[in-house]
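Given as structure tokens, the chain that follows is alone and in the form predicted alone.
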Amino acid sequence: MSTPRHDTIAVTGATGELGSRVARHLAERDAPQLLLARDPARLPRLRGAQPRGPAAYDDGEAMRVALDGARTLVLVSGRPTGRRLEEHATAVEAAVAAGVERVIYVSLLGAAPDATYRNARDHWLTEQYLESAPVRHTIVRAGIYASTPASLADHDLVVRGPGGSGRTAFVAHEDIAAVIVALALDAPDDHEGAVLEVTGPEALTLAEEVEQVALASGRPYRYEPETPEEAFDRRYRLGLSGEQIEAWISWYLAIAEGGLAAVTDVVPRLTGAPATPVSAIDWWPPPGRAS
């Protein structure tokens, strides 16, 4: 049986935790791909993948050149710089100019103009831009990464924040990547204009999530609740910027208010495999990577 031929797929953020997994899964499927980065030297070397760049989201000409030959763009969102919409819009405009026909955009669960979590408001702006852009698109609203609490832990493995008793279905990077690859290769026309919410299989409180991280990693992570005022004071004394303080406290508060508790069937429906519970995840970032 002959191997199906795929159009070339461009992947941004391929040096990061999500983009690198998307690229690896595409390589395993023998899909031709272009891997874009600000620093191409850091890109993984994979079968069928061409490194492209340097290409930053806000450099339209560099992005256009890097995207030449691609038909689908997997746009993994950039870091919160305060100009995320402008950067993403520039990247999409460059993609259209390069002949890209479809964009799969990695957004955030709960994206809305009045979202509690600051970054979710940024993502909603990009979603609105894509609605009017002259390119087919699918929006993947990723749930909260299961790895995030581990990265928020201090060096004593304590996660502190005002997460309350709200629940969320923490999701594995591998599951999000598998959904993106299924969208890119298996059903490229079935989800045009769709907004897909990708979650884990169970909704956990932060205390329960951190307990599961401890069991999965074999390390004594623990969660200590804070009030919003305590969370602000501690981060202010650590010297974080107002922007950083708002971003992280609003992340906790979004969980606390319970608006991210939905569990969806997107992972099993698109990939044919069950979503991964936190207890079965085998990769955890070192503590202290986020504040």
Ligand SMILES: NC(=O)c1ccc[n+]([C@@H]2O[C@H](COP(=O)([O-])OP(=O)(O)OC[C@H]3O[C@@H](n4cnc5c(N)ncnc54)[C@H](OP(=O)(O)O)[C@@H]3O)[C@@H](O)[C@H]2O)c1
The other form holds:
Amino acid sequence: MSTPRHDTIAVTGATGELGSRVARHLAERDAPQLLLARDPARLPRLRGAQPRGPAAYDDGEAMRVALDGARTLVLVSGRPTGRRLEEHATAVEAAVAAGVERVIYVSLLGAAPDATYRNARDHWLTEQYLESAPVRHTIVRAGIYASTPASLADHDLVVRGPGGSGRTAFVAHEDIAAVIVALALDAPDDHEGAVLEVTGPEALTLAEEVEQVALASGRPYRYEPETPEEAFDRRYRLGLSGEQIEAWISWYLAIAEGGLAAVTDVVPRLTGAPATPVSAIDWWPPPGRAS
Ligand SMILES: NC(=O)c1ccc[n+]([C@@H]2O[C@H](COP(=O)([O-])OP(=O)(O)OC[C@H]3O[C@@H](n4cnc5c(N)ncnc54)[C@H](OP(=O)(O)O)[C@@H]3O)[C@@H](O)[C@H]2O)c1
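Please give the corresponding structure for the form predicted in complex with the ligand, as opposed to the form predicted alone shown earlier.
What follows is the whole complex; the chain from before opens it.
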């Protein structure tokens, strides 16, 4: 039997957009991996990848069993606003119990206790938890996905919200995945305890970003600015919870503030390739997918 060239890497969220790309890149590099899912039947079938689960982040025992044999865990963050800390902490505790030595956590750019974007406050809580967790870790703060405006658009392809004229360095899923894979495979010790901010190559206003999405996707997306009051009224009438409304409006307000505009060198430095401009992205989600 041949000895694997790499330690076994566990990847969560591999039924989703980011985790599936990480898994595909790892398979292309012949890395042995465990793919964890709540529904393993939905996992991609990849060379060198074992499906594991069912394992939800908040089920510590199922996570521990599913992680058996892994040395590194790529923890793609879960979605429920306000529950991320509990879910992620349970997953990390299970990883430690299973013998995982290193966690790469996918956080969010701007994570801070006083962040404007609601979800960035959520991610900060997990980052704080990791600071004192008994495991080596690297935090990957993913920039705002270039694809998000396409999923926020309504069925007439209109993106409405209070995005103002602040700039944001929107980033491609593929680039974030490539950074994670470089971390997982190539430079395990160099980035211990590091916080890496992964951005696209240019800072765009939301209006410019939506224009670029339209060009790249070939679909006529357009942006219509709203005031925060108009945005609130529209979402409230849709019957969304206060938490959902806050998460949604604060995404636009964080962009309007311009605090996510810095372009970092993380993508070229770790992957050896330039970050992908929005105009060159070739995958776009259908409209109406984000709530
Ligand atoms: N940077 C940004 O702009 C941005 C934008 C949106 C989201 N995010 C964050 O980035 C994460 C990854 O993004 P994505 O595009 O890959 O999202 P996605 O396509 O919705 O995938 C999320 C993945 O996480 C899994 N997951 C969610 N909650 C889980 C739980 N409690 N236990 C186990 N697995 C769970 C999902 O599994 P199932 O298939 O079972 O649901 C799915 O595989 C999101 O979950 C969110 O936290 C970042």
